[in-house]
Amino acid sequence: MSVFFTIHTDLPREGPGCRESLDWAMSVAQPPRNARICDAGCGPGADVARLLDHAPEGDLLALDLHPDFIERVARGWAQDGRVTAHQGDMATPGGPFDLIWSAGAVYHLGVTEALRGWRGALAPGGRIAFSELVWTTDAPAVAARSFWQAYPAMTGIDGLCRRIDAADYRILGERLLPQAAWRNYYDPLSERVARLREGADAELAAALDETEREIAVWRAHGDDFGYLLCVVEPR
């Protein structure tokens, strides 16, 4: 098992998120009760249940490249015929879908590229809800800028809106995820790091150090950046 999965196996989430924000996005997207939904980059499936709450007569494709995540979703939803867990590339999800939901995963493709590619996967009237990392200040702390330099495409909110516009989509609603959404991800991750410290070999220790650095940057400078949750539709 890679050090990534040593740290991340069985965590409840693989990125910031919360029920309140998902409910808000669904109130904007308004999927029908029988919606066909794609959870693109689903991770361990943290959002599957709540998405189905908003489409109780629909079905959901949970899609991720990592087999460990897909196996977990498949086990957890084995008795529910509404859920299909599939290991595959979120760039080509199939469809047609009434809603594509992607929590913090579009950076793998690029926002403009993902939206352009998913246009053909949407049913008539279909919408996309996704979250993307943005700067929330023009002068972020040096430590925050240094850490996130690994993601050079990261911009402010205006820059993200321009990338959405470049894909020829309109924004129906947008809001930053609250700090509680970050705690939902980082609190369990921090506890996992602490448990793994004892007896960690050099490779794992280095990965734990980097994870702790990420959490420390958020705790010290979390007001300088955030995930913007956007609900969009093609023009």
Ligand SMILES: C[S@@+](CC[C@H](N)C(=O)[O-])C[C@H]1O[C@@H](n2cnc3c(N)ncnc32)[C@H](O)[C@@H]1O
Given for the second form:
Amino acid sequence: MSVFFTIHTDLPREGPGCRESLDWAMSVAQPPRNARICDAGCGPGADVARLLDHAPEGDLLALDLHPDFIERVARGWAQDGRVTAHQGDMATPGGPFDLIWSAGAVYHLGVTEALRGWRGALAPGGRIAFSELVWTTDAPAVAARSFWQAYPAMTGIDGLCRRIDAADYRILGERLLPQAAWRNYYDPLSERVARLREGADAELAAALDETEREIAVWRAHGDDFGYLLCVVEPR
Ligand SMILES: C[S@@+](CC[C@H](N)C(=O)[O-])C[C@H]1O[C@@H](n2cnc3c(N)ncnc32)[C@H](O)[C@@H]1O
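Structure of the form predicted together with the named molecule, please, following the form predicted alone?
Next comes the full complex, this chain leading.
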């Protein structure tokens, strides 16, 4: 098993998120009860149940590149015919969908590129809700800036709005995820790191160090950056 999955297997989610924010996004997106939904970059499927709560007569395609995540979603939803778990590239999700939900995954494609590509995957009136990492200050701490150099496309909120505009989409609502959403991701991850420390070989130890560094940057400077949850539709 890769070092990544040694650390990440069976975590509840793979990025910040919370029920309250998803509910807010659905109150803006207003998918029909029978909506066709795509969870693009679904990871372990943390949001699948809540998305379906908002479209109880609909169906959901859970899409991710990684077979381990897709197997987990397929196993968890084997008894529910509304959910299809599919290993594939979210750049070409199929469709048409009334809603594309993408929590913390759009950065893999680039915001403008993803939104442009998904236009043809939306049903008439279809909407997209996605979260994306942004700076919340013009002067972030050096440690935060240094850590997130790994993601050079990261901008402030204005920059993200411009990237959405460049794809010719209108923003229906946007708001930062609360700190609770980060804890939903980082608390179980911290516990996992602590548990794996003992007996870790050099490769695993290096990956654990990097994970701890990410969490430490958030604990110390989490006000300098955040995930902006955006609900958008094509113009
Ligand atoms: C930060 S994780 C978020 C996962 C999940 N949405 C959550 O909030 O727990 C990003 C996910 O995007 C997936 N991913 C990355 N590139 C992808 C692609 N081109 N197509 C489908 N999934 C992709 C990764 O495998 C990973 O599961």
